[in-house]
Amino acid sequence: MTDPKKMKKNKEKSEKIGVYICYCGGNISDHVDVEKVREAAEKFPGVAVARTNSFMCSDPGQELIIEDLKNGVVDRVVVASCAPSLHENTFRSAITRAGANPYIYDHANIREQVSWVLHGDKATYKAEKLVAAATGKAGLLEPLDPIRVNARKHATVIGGGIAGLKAARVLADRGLEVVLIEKTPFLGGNAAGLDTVAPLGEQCSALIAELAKGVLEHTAITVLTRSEVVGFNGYVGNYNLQVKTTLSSSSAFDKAAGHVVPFEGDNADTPTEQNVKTGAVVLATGFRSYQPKTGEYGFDDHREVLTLPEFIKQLSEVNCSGDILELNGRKIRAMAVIHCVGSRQIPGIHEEDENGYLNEYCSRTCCSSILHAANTVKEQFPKTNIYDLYRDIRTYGRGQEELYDRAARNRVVFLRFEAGNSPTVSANDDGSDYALKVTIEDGLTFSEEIEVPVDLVVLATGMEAGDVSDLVSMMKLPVGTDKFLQEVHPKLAPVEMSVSGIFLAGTAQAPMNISEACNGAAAAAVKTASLLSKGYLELDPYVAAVDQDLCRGTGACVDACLADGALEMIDAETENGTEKKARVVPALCLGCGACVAVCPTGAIDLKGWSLKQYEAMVDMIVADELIDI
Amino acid sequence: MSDKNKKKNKNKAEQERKEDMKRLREERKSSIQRAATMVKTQRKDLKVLMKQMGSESATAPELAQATGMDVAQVIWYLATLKQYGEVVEGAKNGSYFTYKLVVKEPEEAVA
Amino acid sequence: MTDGQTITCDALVVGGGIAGLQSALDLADQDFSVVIIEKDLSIGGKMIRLSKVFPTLDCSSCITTPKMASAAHHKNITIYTWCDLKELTSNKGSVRARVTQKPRYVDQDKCIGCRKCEYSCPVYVPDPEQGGFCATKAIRIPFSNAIPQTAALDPESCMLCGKCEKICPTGAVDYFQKPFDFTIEATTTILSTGFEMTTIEGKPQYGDGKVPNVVTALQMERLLAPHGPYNRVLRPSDGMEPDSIAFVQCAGSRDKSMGIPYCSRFCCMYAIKQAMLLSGALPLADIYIYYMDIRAFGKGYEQFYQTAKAMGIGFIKGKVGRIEEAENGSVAVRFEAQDGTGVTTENHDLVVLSLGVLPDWSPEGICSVSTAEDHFIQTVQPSIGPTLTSRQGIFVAGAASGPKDIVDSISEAGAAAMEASNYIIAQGK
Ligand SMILES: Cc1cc2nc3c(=O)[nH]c(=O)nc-3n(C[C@H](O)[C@H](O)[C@H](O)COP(=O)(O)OP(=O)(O)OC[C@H]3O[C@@H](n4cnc5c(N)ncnc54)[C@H](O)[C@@H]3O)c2cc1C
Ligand SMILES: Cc1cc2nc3c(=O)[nH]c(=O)nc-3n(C[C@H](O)[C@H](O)[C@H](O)COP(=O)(O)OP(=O)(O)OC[C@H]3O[C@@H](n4cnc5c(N)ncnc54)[C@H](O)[C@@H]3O)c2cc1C
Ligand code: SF4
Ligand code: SF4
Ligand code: SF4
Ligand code: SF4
């Protein structure tokens, strides 16, 4: 690691720094006149050269960069492209190959903070600005090395539904220690109160069984059900999980209430709490089923009108001959099921909720269920008639439009509406003996109104975010506007969230039917094998460091530091005798600056973040005189 | 090796690689007679063009009706002209662009 | 590498798209020792060849071209391109792959990317990395952000002027070049040989490739990136700026007539997409889409429809039944209306096809895994082990087991690597 006292001497400033600026197609240089940049940056201090790339990420663009360090022509990098969150690695691997320290490189972001928020020459100027004020940084970079820690072959897997019984399988077979909690007694989640399951029709508890035999066999996993996690600290590679397990008898959950209950296990009879050491956590704690609001087509109103969930346990319970479907000793002669009920809401449409949200996202799953369910009861009561009101059906998948093949061909007939002109549900009142009457706008018939006599309404209800607020305090976990834990980025890292050390697995990320929750587990557990498998990790050096002739053992940075534990007094020999000094501790340290905000003496600064390149920054910015405005 | 031995190896394996060549030749007749008449049409139609283009700026269908051309085909000539930075595009004309000639020696691109 | 050379390594992953530089990336990181092998000239799969993508409007090369590189420089991974794969044969927690080098004309280890070659090449031919819209050269680096920065001779095209040999500096055109066999021996293989599209021509409906300015999605997304053909979108019949443009939605899907009876999972987002950033390049344009179901599923896909809606883009509900050439360049679309009102004809300068999606490679007499009636790799557990086929050992990942988009296919990758790193270590290796 590199010596405070080795910085403070190499005060001279860098003369071979290198300007890279991206094109990005044209994402930046239709707004940023690239060129007139590079001609500006040539000119800043210390930069030996400035070339542009349509796009500097490619093979081409990492070239350039590696070409000019192999030659000496710059020991110094600054890209100017998109964000860093996207880039930052991919440059910091070409220097590397080019056989230089990753981190004397900095980055000026002129996409995300010039082009894609401002055109023409103020985009320009911008643009100038903040490549400006990064190589006035670059000067003062030194070369650091990454913090090497210790990581424990040991991942946590929360939640044990479908997602998390496949991850913490997997993440076992690869050859670590897995503890599995999940809050209820039982296994499955929300799979468990299915029957035959779209698009293929296999038992649910079948595939339950097969992926929680595999979990509880297995010698690597310690399966904690009626368990939460109740304390999290620590960071990536070795966090401390506090898990607190509850009675059987304070749970509130019934056998009884539709859980398919493959796991007997839970034996325990004293709460406990217990700490969990690992090295990674995979979120895989599910959804909630959306829940109609009273009224909602009939919803409350009438118990004739059920979701989803409700219709699927009921069906898979009839035990009645012939050939018109009865349910709780009512024959069923029509039925109408209704799509995207709470899914697909639209701001202005739909009602808000009492905080205010909507749920604009598609459900995915539900429209291949309904179109399931509706073919078993058609193929065993072909005289039960099936209306379907749908908006758009989305059969998308392997094998689901044959679902939807298969409904036409059974006769269910198909109504189309509109988000903005639902269906109503309502009383029947026109002398028969339906209970419900279901008035439609039928899209399909020159949006004729339709109205049609049934004894029941099916809703074809959505996913909601689990509540899993006390997980996102904890682990300060980024929500989306969806409600869903939000990843890092769709196509780039897909199952990582912000936090170092936290996958994500299935439902907990959006709206998946079984196998895509399947393959969101097993991605997040290949992310965790790839972090963990190794047992040591390498974090970035941008931590705070202690300058031990300046530092005068005041505590003050102690007192300020945020992250426990980051920062403690020690004490030092000196010539002086023993005295107290302050003392880092790397691979806990946020690297935020709050201890350097205090300090009386400056004995403490962020390396690869100083305060003298701070101010070399500021003084690139004000220094409007080195561009051509 | 006496530099005469080198000279008269050199030779030998100038003579073998004609030799060769013309075996490849022979072997690729059908395709290089399709690419030959296919050239000769392209340098007609380019040569056409760019004389047409001259120092104007002019549209794809101005083009096509000064030089006879079909215009997709004139269009495609101009997107390749622009791809290697012999054409550049101008401004707009109605619904259409305008391109023009790079003011440079066009002789890489006849040849 | 050379004729008859074997190569050992842990995995062999078949097809570098998205999907398969996302799986060999997933065993790389973990140690284990990848060979990829791709049929094309560059890694890269369709996502390289993209504008922008669903639902972030990413640029494409920006989220690709960082994934390409970092496999092409992975000390774990090494990339045969222009490969053709013989034979794949799997036995007791091995498998070899029998694979021919197509030659390039050109040696890969000489060639440095300059592209001389190609700018002296006398033969333009039709470049098919810009939907036919412009032309290239007989021999040329097949596009901008391709790896390996490798040239290539289309010896159909060379009428072997030898003008390219003389200009190469590095002396690594080499007309003598032979195609060459060479064996992979692996632990484990992941197929991700992705999809291709139907075509236009044979479908008598939409004017089998003779109507002018019908153009497949494809084309539209050359049309759309920052180095198409044109650097803007114009019509291909005539250069002009279109100010109609219509997208014909499940043109050959979901309709047994038209041989696929499936849906192909990712048109209705691209056509939304494409329409998006239509609206942003020619704001003055009327864009519609003519659908029966909009198949909005993934995360964020339905707020980008609702916004797509909001931004003035017309969603037309119909199912178009014939495409002709109209006046002028135009072309007519004659749909039918889903309300029941009939049908009705509309003339847009530009028509867009959403076409069907089909696998790119067939394993028949190649390789004895299984496909299902759809042409697609079967999986044998495809609700709780979505990349096993009916052969141990090989795993399956991508748009090979059936139309996925990219979100998808990148997540179903790192599961095929999950079980294939397994199934790795559990061969105690
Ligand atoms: C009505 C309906 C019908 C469906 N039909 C089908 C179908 O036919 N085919 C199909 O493929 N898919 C179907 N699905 C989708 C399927 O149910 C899901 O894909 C699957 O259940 C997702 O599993 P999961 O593990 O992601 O989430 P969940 O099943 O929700 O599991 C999450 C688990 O985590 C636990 N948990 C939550 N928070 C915590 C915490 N803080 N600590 C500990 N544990 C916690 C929960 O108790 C639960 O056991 C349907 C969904 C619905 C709503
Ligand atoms: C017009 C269009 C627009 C799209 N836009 C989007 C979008 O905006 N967002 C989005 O998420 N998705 C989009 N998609 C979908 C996206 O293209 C796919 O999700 C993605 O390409 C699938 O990746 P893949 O790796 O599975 O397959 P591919 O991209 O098809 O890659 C397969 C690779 O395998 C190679 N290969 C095949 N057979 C062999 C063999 N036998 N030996 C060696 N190599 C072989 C191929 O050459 C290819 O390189 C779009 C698709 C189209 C058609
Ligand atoms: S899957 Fe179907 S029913 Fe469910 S929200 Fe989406 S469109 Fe509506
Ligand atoms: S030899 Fe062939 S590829 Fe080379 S320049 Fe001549 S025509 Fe082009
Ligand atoms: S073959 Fe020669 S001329 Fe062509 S790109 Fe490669 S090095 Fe350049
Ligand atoms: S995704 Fe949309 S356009 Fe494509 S086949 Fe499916 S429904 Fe048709």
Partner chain sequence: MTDGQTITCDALVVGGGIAGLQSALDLADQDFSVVIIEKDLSIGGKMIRLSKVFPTLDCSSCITTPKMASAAHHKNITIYTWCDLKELTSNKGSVRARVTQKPRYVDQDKCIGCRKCEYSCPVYVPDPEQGGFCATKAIRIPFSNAIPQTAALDPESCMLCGKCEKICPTGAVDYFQKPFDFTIEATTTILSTGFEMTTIEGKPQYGDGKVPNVVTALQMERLLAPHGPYNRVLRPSDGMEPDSIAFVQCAGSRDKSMGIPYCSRFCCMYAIKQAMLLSGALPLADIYIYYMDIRAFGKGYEQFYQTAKAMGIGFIKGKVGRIEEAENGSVAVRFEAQDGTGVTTENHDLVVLSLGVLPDWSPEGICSVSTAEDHFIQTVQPSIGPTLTSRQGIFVAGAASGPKDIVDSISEAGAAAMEASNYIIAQGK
The other form holds:
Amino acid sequence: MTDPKKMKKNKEKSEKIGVYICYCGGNISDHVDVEKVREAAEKFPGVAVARTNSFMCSDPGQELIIEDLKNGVVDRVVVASCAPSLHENTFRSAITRAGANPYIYDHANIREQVSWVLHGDKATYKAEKLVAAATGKAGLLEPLDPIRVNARKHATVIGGGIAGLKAARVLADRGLEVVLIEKTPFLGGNAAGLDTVAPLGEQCSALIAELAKGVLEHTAITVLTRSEVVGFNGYVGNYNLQVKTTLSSSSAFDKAAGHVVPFEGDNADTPTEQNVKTGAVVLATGFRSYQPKTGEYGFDDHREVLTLPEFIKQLSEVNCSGDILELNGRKIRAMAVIHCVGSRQIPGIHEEDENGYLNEYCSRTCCSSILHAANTVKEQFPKTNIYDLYRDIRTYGRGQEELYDRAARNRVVFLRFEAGNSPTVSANDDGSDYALKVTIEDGLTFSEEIEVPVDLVVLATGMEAGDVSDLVSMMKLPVGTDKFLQEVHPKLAPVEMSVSGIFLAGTAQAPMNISEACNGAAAAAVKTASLLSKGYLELDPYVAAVDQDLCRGTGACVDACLADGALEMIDAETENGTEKKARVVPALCLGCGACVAVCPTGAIDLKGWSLKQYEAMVDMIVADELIDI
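Switch over from the form predicted in complex with the partner chain to the form predicted on its own, please.
We keep it simple here and write out only the one chain, dropping partners and molecules.
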């Protein structure tokens, strides 16, 4: 290995590296001696200056870097702070504002990889090592140009629910051509099965009709119902989707149902396929409602046990007067509603599904929905008694807590149970004419056992991730432990996915109410429009590059490549005639380095992560004489 003391003689290395180390408000400095790391960094070969700041990502922290670059003090930058995925773009932007190339910067993660896992001298030692490695690499960094690719001013929205409709309209209003793909004959998604919406009681059919009308009448939007994506390839800005459509997709309103329903033209059920060329994709694939297991709170065992979606549908069809609710010819004198069915499941308490999985998350909307339904019943049929059985009431958000207060004023009776002691639902065998009885140990009365005779039980079922396994496989999409599609970061990149040019909208991402789904859809649409509006994209240049003089055309790199189409063999004219050579398609390259490892002649390397840079990092890590511990 290269002697670090001789590195200064290497003319390829920068002699003006700036090292900027963050305290992170105590997140790092509580466990790492930041000033000791700075003192060590000052001694590293090529380091011109080493500075610290409480928050390097703050404006004052960025100004330290900008001023040193502008004044010519440094020409390479190393930042030691939190994970680069959080603030890499922040520091690149600061370097650009200083008039420098944003790729002359490297990052040392001394928070997640150091202070969050180590303490004391060990933490400081490791931080010094990581900063040393980063400076070794930074000295060999070269200014790079981003990869520019043409981008179609076209977006595809998959899913025609509330979020999909909102995203499509926002995209079209920002000048993009849009294709909206919906696999069912209807627009509106799960929301189309609702009557009124909490907390204000608006008619859901009117909300859907307004959104759908705006989509169908927009000249820039093409709606394909009964359609599914069956093929996917390409790269950000230039994706190709193979779409299979069963029937024609002309649409008209069914105002009574609140749906947008396709009417068939002159074709039968003959499937057709078309290729949709698009720049980006918005996933608005929605959710599915939890289906209780047989016997869960008496579900399937008793016809008087309904899920909340089933009850909402039946309630919307009620056409009766009087003080007592009637459903299917039966008077509902008393009913019980049970919270958290299919949500907040606890290992060891709740039964796992066939795959050993539990929905441990809160579905967030169930409390408000069930209380809204209870208030609707009580205010229309005041002599129907309602018992609300809950673990916790979570009516979050503006106007939602009022639903709980209203239910109390409407004399809904609240009974609280513990997670490990859920109520039981059974047939009523005490001789009364109530069909069921619900037994609960009520935490509000010091665990007194209470039996409640009822005519109906309604289960507040939660949201589950929709089945998008085909899209996940085709598009290589990340999925969270809750089975919903996974965003890059909940705060810094809340609607972006790790696959460039694919965005998330609505309940494909997590349980949300309609307002949140629309907000998320608008955010995804704005991000998409911002990405495509210029007609071209600039991608990071960290991709493989082939030295044609060294390439012998073995094809080993193509075989090892993890991204379809990123490497290809071409016929190249050389002094020896036509020879096979490898060529990189930069927009498809993942920058993984698999090709570098298998090239027998060393003809291929990664820009920004070259083998020489790795060797320099290792040299600095093992150069203990540089670090005074």
